[in-house]
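What follows is a single chain, given as structure tokens, in the form predicted on its own.
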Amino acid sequence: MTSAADTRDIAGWLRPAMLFQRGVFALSQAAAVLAALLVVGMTLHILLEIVLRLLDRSTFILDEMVGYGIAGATFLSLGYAFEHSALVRVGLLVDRLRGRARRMVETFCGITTLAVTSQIAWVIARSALRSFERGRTSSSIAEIPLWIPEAVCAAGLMIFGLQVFAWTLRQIFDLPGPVAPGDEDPLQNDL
């Protein structure tokens, strides 16, 4: 049985960390907006490119765009659609697990995806950076600047990676997440 003293004493941690959940939430659902307007300005450039071609004209950086437009949502909504279990998992081992070994589990998973996550938006981060400092541009009509898809990979990797890390402080300490297993998506309900 907890006393008064140790209900205060986890409380003191307990609301910082559940800050900070909301906190990596808050900016995964930010994320996730970017990703669903990025869709949206693709099907608008395919709706208006379907007219060009329809009067023999085009805009002729297509291809281009609907390729960044498809990165960039892709990487943006990593960390949301991770938070909601949406990405494909490999439940064979974990889904047998139950409490602290699962929990054991989940944190190794976990401290391994942001690893590799963390290195992958290195790489990206620093190639956008080095595009930045030359002066890249795509080989394009349009002549798009390479640092914007390339750091808006490595942010949506980035923020993944804190939805990760979020998660596995979770699983350490046993803490509730900002999204109910089963819960409406909260996002539909603020459009």
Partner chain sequence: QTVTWDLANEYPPNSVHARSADTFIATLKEVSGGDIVVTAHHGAALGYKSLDQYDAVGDGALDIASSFATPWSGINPVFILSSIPFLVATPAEERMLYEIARPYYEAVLADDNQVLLFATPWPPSGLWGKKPLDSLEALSGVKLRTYDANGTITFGNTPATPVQLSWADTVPQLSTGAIDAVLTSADGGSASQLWEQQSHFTEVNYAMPLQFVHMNRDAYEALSDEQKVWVAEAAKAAEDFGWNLLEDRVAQNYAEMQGHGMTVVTGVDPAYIAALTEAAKPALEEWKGKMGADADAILSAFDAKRAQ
Contents of the next structure:
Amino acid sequence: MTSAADTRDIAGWLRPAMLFQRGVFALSQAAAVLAALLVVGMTLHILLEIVLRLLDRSTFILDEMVGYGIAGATFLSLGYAFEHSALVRVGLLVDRLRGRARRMVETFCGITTLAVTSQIAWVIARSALRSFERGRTSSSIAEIPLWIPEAVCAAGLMIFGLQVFAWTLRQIFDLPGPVAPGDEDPLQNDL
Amino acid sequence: MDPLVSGLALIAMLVVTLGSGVWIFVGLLLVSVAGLHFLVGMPLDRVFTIAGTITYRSASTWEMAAVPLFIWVAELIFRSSVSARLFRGLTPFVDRIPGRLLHTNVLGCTLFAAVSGSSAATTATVGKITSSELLNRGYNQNIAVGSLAGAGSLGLLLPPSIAMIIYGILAEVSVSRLFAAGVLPGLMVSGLYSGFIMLMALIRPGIAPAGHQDFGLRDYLRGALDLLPVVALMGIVLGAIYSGIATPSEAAAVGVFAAFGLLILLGELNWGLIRASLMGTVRTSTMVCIILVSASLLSTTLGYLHLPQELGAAIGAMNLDPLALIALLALFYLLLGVFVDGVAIIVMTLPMTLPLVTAAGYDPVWFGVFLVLMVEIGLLTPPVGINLFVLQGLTNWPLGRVARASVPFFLLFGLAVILLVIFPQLALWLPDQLYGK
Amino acid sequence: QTVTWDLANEYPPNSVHARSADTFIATLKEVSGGDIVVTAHHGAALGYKSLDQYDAVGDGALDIASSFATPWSGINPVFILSSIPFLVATPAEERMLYEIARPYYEAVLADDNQVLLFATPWPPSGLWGKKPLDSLEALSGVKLRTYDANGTITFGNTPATPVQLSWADTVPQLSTGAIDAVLTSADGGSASQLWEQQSHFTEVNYAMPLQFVHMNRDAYEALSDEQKVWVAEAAKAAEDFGWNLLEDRVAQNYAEMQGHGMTVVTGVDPAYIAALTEAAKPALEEWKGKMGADADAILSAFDAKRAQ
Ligand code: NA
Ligand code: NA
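Starting from the form predicted on its own above, please write out the structure of the form predicted together with the partner chain.
Once more the chain from above appears, this time first in line as the rest of the complex follows.
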């Protein structure tokens, strides 16, 4: 999806637009780092539970915490994965188009994505707000406030939405993106 | 609405939306939303309440955590010398086998299936490690990728398996029996795959680069030494499961632990590697997990459409003889697998199909194996085929090319189903030996 | 046919609550002459867990659901009541307590835009194990899988070690011997063929938590008076079916378990039950603290009724 031309260094009137693009991507990156920390946290919690079980003890909340962790990690890394073209799509149509036609189809895809995911983000955010207002907790011994994981997931989806919005603007105005395209082989693509 | 019409409408919508180039998970969400709104006739605010609830619920399932954790193991192996050692080590051993290193995918997935209960995790993990190596070494790319798509779904058939556990709970069948019943059919599928690769290599030697060395004892010993890290890793994870130290769902974390230990021993652990492996993990795993999450909304939509109920009832009303019934059910699951993937198929259809099958005299344990095989086939059928999506993400190929490469392996799965129907003992012999009749 | 609803239930098609829901559906179809048709989705086929079903029904995503009350503990403490260990000893007492608490349940559900149709109990939980678990000494060193916070509190106060595991991991962990025993009903254990790993079931009647069948208030209010009568009739029939099912089901389960070579240990020493009840005291006290004055009202009404 990204091509070499996307990385040309731009100056002049594009500067504020690029600041916005870089800012949004920085937000996606920060969320992805948080997601990575959640993956580390899940691993450590499972290992802790295994050790505790050998000592006849338990944290009693493993499946609950890992459930929140996987949901958070998935939603928080969406924007980052999106900007890295890691989210798969069927290229049947888009890969055959160039220039203006391509950008029109991409704009359509971006707007469609925003329409669906923003509604879902809104429903989850509303649920987080309700859990917060009513002081709802989980039924486990730890009584985790339910609004926390819900809010994290809603935030992840909103960051994704912002990233898609920034990307769609680039399609409309034919702007370059903030991410250097990786190696041809996505497996080697590090950053 | 007639279930057949609404089913066809959904397939048409899937083809159009996915074909337009929208991201696959968005396409699945979009078709679900449209299905609930236009086919079920729900107002949009109700539709999105359902969508929000189901996506949040299915994203927070504890079983899905195996996906990022196993992908992390793969990232650590892939970015260290361990994967190069694996291929170097295997080379002398497979030199005389037609197809040579092409067998690593089948072998790798079969072994990995024994520690992982999820097929998405199996495909992504083994694919991450093997695909770039195989693609760079001059092996036939279609067979390399197709065999990954096929063998990757063995994670469900070989124990431990999330699909078997869910089936066991719903059908009230012993999970231990189901685990045992999956072993021989699973090995049969990997045998069919290896046999197919050998046959192809004999017919068209060009699919694998020629073996050109004379390997001596030293080479075999060095090869064994190179294989040691991966063997040790597998041994630790398997040992943790079968000694009871870790549950099958916890195995992935043990894998991460063992991989770190291995990299420390090899002197290859550093911050750069940890950082790169983690960022690679979140990219790949969010791609896999968000598709699983969206696919579960699509299966919820089918539920609200009453599609499985009505088709199941229609099949039941036909009063078929046992063989015709199982043939029709195979067709039914093949069709359903086109747009639903994974355990969702089992959950949504079992209440309708299990009574039919047991009334026809089939053993529920046998039917569990049959059903899991059908679920695995569904992972390979476009437009919704998780294994295809995972490989598309790993290879950057168009979906159509991944799907075409998988066709022979899809057909071999079909052959496995036919063999299972003709020889039910393939599934039932081992559990009967272990647990009595 | 004027009304069609979907009913979600997390538990398998053959479980007691699926049977009760099916009874509700069949009765409703019959008394309404096919005017109200409900489609059941058992085994979480629609993708909802009991916890999600609370808001899903209130928000109208679902018309009706059959939900396990314990996961709702963090929504409102009143839902903890039926899972407090050793508060009731028999199904008759459980029903007494339910009748007393029903207005409280209804009030909480009404606040969240839903109507309580009926509730039925889970079969009483007991101790599956490799030996009789009929004394505190027998519990010593036993790793026991419990299913909720109250179980963790209660058995943490005994010589046993409570372990938290998902149900899917429970059988594999029993097979490898990583855990020794499971707190669940005769029915739940039989459905998972626990006799393959366990040899004894000790009846302690730990708790009989409730399963609620609740429906969206807007969908309910949209009904005509005649239709509401039909729904009430069907709910009554299903509720009676569910409570009566309990005793038959326990006897059936015991016979089946014995058929698979298990020993069912009944009539344990009352002193043992008293000790377990003592161990569960903190769970009761914690609930009273969360619930406030309503707890005393419910419990004193229950004590008075039981004394009659
Ligand atoms: Na497996
Ligand atoms: Na499919």
